[in-house]
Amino acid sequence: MEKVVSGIRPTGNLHLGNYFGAVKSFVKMQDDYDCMFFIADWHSLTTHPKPENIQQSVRTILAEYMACGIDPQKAPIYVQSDVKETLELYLFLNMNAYLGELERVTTFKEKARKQPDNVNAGLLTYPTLMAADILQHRAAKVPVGKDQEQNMEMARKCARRFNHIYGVEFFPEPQNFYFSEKALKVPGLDGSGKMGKSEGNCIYLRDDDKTITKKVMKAVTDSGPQEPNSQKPEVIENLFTFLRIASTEDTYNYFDEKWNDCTLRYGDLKKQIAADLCSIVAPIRQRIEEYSANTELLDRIAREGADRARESASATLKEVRRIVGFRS
């Protein structure tokens, strides 16, 4: 079976962007691939979270992973910081990464713009840590969202460069994995961009029906269609994206027809989106609450996942040390 690895930063609760963009793919993959999923707590240090936030968020993400359907017996779930081998590979990869190419990464430039007083080295070398997360397991595929495509290209570049420098064919070049023809970008509720915690435009998997409905009804719109069969502006296309991912095809076609004949009422559209999102989130939210109450189970699953991840990473690092010229 091909090996697959992916992770999510523990910076609060999972939202619908995480769920539709990544976690649903994880659930589908665990039966057909050799999967490992991790909680990227080291990555979260680029924003300087408080210690208590890291510890609580790790358990939160673990409970939410399982509530979404990931089975740790099929696909180990581990905490990034429990696998110390990652840091050693991160070091080796950084030694072969160049300042100019790291500074050109779009996600680095965006983060540097958003947090100008905290442009740290970890932010700059985020792609090489991500590459270490992937390459330590010699993964063939990585489920990614649109915003991670450039980081994935950096991971492939790290693999190619290592192989070229040392004259080996050791690391495979990990490929982006999508369940559709292109990466799914779940929009935010503020009219533009993607759903993200830092943007404050999220619907979380822990939100109750009332909260979800309130958020959807406040979503940005415009004055309505002015001409039949006109192109939808971005703010409206975003709402139709929610229909596409949460509603039936018939429902989507119904509202699309309403747009095309200029009879669409945004209130009706939002109520439909809210109802369909609530039906998706409600059973997940219930399972999250059940898992969150069992901290002993969560800690055991994290320990078992770390054991399996370290076994995989240790085998890789043993060979990397030999290839680079260090004793095992």
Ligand code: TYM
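Positions refer to the first chain, counted from 1. For the two forms, the rigid core is made up of the largest set of C-alpha atoms that agree within 1.5 Å on superposition. Keep in mind the model is a prediction, meaning the values are calculated, not measured. First, how it differs from the form predicted in complex with the ligand.
Relative to the superposed rigid core, residue 53 undergoes a CA displacement of at least 2 Å between these two forms.
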Contents of the next structure:
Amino acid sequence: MEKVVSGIRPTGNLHLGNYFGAVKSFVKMQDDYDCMFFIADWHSLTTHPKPENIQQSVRTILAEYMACGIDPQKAPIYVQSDVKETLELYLFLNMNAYLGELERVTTFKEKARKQPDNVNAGLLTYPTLMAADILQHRAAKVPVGKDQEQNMEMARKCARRFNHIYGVEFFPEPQNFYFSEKALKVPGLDGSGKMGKSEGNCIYLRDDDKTITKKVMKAVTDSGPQEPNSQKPEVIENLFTFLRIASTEDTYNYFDEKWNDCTLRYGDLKKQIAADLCSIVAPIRQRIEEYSANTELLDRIAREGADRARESASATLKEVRRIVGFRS
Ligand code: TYM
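The structure above corresponds to the form predicted alone; please give the structure of the form predicted in complex with the ligand next.
Below: every chain and molecule of the assembly, starting with the one above.
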């Protein structure tokens, strides 16, 4: 069975970008693939060197993952820092990763701009740690959102380069995976591009109906359609993206027709989006509360997940050491 791996940084609660961009695909894959999901606590140190309460943040994400429908029996969930094999592969990959290509990664440039006093080596080598996360399981597919495309390109480069340098066909080139026809960028509703923690524009899976509705009703719009069948401006296209991911096709078509014949009222569109999002989020929110209360269960799942991840990673590392020329 093909292997699938994906992860998330524990720097806040899960939001709709994480859910629709990655977690939902992952949940759908767990029956048909050999899946593993992890919480990237080492990665979060690149931006948060003194995490407030990392244990608690990890448990929070674990509860949220499970509430979204990840079944740890089918798809183990583990914490990145529990699997030390990752570090060894990170080292091997770093030896063949070049300063120029790492400096060109857009997320590195963005982060370096945002935190000029802390342009650390971890930030620069973020993509090789991510490649190690994936390649240590020799994963073939990685469900991620559009924002991770460049990191995925680096992971493929690491795989190709390793195979080339050592003359082997050892690592498969991991492919981005999404259920929609193309990579998904869940937009923010404030007209600022993507939904993200650092953008401060998130709808969280923990938000109650009232909060979700308030956030959607405040979404930025314009003065309304002016000409029949015109192209939608970005802020309106963003609202339609929510319809596409959260509502039925009929609902999408209904509002699309209203846009095309210039009878669309944004208030109605927002109400529909809010209602459809609430009906998706409400049951997840309820399960988050249930799982969060059961720390014993969460800790056991992380322990069992780590055992399975270590087993998979240590088999890979044994081969990697042999291929590079070390004792395996
Ligand atoms: P992170 O923690 O920023 O986000 C986790 C996942 O959510 C997706 N995502 C989005 N998708 C669509 N639209 C959005 N607005 C949006 N916001 C977030 C991300 O694409 C991601 O899939 N580097 C990763 C974590 C990571 C990882 C890995 C992922 C570390 N190692 C190995 C896959 C494989 C990150 O920072 O994701």
